[in-house]
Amino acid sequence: MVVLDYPAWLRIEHWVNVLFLTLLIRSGIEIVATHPKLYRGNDSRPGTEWARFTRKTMPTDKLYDTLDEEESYSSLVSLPGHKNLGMGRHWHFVTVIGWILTGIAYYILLFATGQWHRYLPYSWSIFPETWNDILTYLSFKLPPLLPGEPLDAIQKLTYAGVIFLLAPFQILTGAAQSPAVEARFPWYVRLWGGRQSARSLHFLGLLAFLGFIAVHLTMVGLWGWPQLNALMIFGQARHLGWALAASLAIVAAIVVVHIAATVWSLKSPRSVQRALGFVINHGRLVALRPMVSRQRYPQSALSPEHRVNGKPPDSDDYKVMAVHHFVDWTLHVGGLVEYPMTLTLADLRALGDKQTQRVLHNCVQGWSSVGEWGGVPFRNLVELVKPLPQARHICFLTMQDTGRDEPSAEGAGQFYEVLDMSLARHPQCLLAYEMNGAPLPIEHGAPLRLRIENQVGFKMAKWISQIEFISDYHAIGQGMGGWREDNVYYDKDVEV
């Protein structure tokens, strides 16, 4: 019979898990704050949310975008708080990596040492015992522990559920929100009832963890906090005073980490972006970059309304072109290419057969919808201009000036995005001039926008006027690979 004691690895994992879980919860709240509404299915049509965490009411007499819906939550509950989605994403994803690695080590040690007996039941008899334990708790008494075990029946099943069901559930529903995973495995999104259903389930999982933590702390108090705390510090119920001091020191250290992460993010976001991004991006390049979109949504799946993110150019030149259906608009394609050229909208339409794709759009703020996009495959343009060997990236310059067109945004200047050459020939990398069978609407990027389906929405530059093939992007803007990367500290490679 395995002795179900408290080995050192179990105690260390416990406290490391506390750190990662609290970081995940706070950074997750920051991500929710950017679009504080929950939906079912794949659509995020205004008014169809089943839950909302905002009092804002959007106008019905003028164009608004999802940046206008964003909430500013306090740093006391979110990491780092105050409308910092870029920082929240960095902390969430780097913590996910740490949490998953910790969990893998936990599972391995759990089964290698026989400690899995602590959580997995020996027989079906535990279920009637669980019911008896519930009745005992309701009578304000403590039920007996299972023979030779440190837990009663309901505690054992609860821990088993959290460790073997809830934790994997959160990882799997998180993966169902990754654009790269969704694009490569559309069936996986359907498995969860749609992208927004996966997001809602992920949020409910967060609430389940919060509920577990509250009940866990209550149970520890009822069963004798000093003794149980000593077990989690020394492995034995001894030196209760020293155990108290040690646990308070550990909790204080965790609080210090949270404070340091918050202050660092608010005071020096660029260094956080570089440091955490280095870890996250290398993981993405290995796990997600090879995934190629294979989406083929049916006509019936098209969303009745596609939200807007980013306001159109408010310049006279653009307005004149729009009035004349963009017949005078031209696209300059140059940089490190053999054959630079200038194309009209008619020229683009003539670059081979039009490609259409019905795909799931993922906004970095959390909303999604299914749309049909028509245009020229980007690989056709690549083959036409013939990039030079030193061309490693593609820069998309747009007609949007954020200081003029998006006054609520942080920062100003011409909006641009950088795409790696490795993505240029993806089958569903598209220069779109149509949406849902009609000319591309102004609010969605007319006359031309990029579609790259394994990325989140902000990478798909709208209102494009120029495309440059470049060897390096660090001399453009602030050198981070895009306007949002420069100004609001988003990550350049956003397959998740």
Contents of the next structure:
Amino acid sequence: MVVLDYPAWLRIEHWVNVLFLTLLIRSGIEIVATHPKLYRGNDSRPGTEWARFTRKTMPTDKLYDTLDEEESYSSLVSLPGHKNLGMGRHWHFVTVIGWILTGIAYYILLFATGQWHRYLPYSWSIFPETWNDILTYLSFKLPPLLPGEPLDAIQKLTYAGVIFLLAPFQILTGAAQSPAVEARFPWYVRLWGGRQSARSLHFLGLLAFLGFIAVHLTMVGLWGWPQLNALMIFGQARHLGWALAASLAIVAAIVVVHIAATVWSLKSPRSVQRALGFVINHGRLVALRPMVSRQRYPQSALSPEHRVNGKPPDSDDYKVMAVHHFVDWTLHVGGLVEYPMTLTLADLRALGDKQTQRVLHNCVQGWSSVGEWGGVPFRNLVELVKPLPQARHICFLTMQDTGRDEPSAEGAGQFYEVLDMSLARHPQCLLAYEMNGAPLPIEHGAPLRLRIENQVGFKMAKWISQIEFISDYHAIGQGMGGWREDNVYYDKDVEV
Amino acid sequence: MAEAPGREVAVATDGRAGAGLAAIAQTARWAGIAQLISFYRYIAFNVPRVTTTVGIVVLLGIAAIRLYWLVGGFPLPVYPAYLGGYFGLLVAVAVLAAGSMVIGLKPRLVRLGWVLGSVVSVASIAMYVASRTVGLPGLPRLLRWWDYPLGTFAMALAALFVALHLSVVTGMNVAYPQRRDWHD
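Form predicted alone done, so how does the form predicted together with the partner chain look?
Okay, now the whole complex, with that chain kicking things off.
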């Protein structure tokens, strides 16, 4: 019979878990803040939210985009707070890697050492015992522990639920929000009721974790904080004073980590982007980059109103072109190619049969919509211009001047995004000039935008005027691989 | 002339204090203290049917427990007649409140249902706590008798209803047939 005690690995995992969970919760709240609205349907249609965490109301008489809807939350609840989605994403993703690895180690050790007996029930008698425990707690008394075990019946069931159901549930609903996963396995998103449903469930999972933490701390208080605390420090109920001091020191260290992460992110976001991005990107490229979009949503799934992010170019040149239905617009394709060329919209249409794709659009902020995009497969253009062997990336330059056109944006300058060459030949990598069977609307990027369906929306540059094949992007802008990467510290590869 | 230096000192002190207060206020603003205090204003749900359903189920739960006590489930074999009257009144008002919450065609009637529900809930908590602390006439055995699961559960239900009603009053929730006017 296994002695269900408190081995060192279990104690260490407990405190590491405290650190990771609190980091996940704060960074998760930062991510929610960027689009503080929860929906049921994939459309994220304004007004259909089932929950809002904002006091902002948007105008109904003029164009606004989802950047205007962002909230700035306090650093006390969000990491790092103050409208820093890029930082929040980095902390969330790097922490989730650590949390998953910790969880895997925990599972392995639980089953390797037999400690799983403390959590997993193996007799139906657990249910009547749980009922008795509930009645006992309602009598303001403490129920008996299960024989030879450190928990009572309801505690055992609750821990089993949190460790083996709630934690995986959070990971699975989180994965259902990855555009790469959604694009490769559309059935998986449907399994959760759709993209927004998965986001809502992920949020409810967060509330469940918060509820668990509150009850857990209350239980520890009721059952004897000093003794239980000592068990989680020394593995035995001894040296209660030292155990208290040690636990306070651990909690203080966790608080220090939070403060350091917050201050570092607010003072030097670029270094956070580089350091955490290094870790995240390696995992992402291995796990998610191979996923190629296979989306084919039915006509009935089209969103009646496709949400918008980013405001159109507010220049006279653009307006004149728009008035003339972009007949004067030209696309310059150059850089490291054998055949640089300039194409009109008519030239692009003549590049091959129009390809259409009905797909789910994932904004980095968390909203989604389903649209049908029509255009020329990007690989057709690649074959036409013939990139040189040293071309490794593609830079999409647009007509948007963010300082002029996007007052809500942090930063200024011409909007651009860099895509890896490996994505250019994806079957659903599209230069779109149509949306829902009509010419691409201005707010959605007319006359030409990029669609790359296993990436987050901001990579899909709109109002494109120039495409350059390049060997390196570090000399462009601030060298991070795109305007948003430069200015709001997003990651360059955004399969999640 | 004698006042002048003192006033200057006072002004200087006020200035320093003012600067200090301003710095504290700025720090508090930066840290989002005011946001945290008024956090409930940042939370709004648009699930009126769920809110009303939960409210009605909770209220009917409160009524059902009293009905159970009224028809013989009360832990004491004999109890004063006024307690039976109280149980009956509470059941009647709770059912009436639940009814007006669900079939109230006029918003005023629905609001009245919620208020009645809260009155019932607060009254049930007050009576329960009073019976266990100061005591009720003819019920000395209930004094300090806290280890009664059904009673605790009934109190929890009542507290839940009051909390839910509070969320409706503060605007965090809306109750059927009210809807959010979110058209932006």
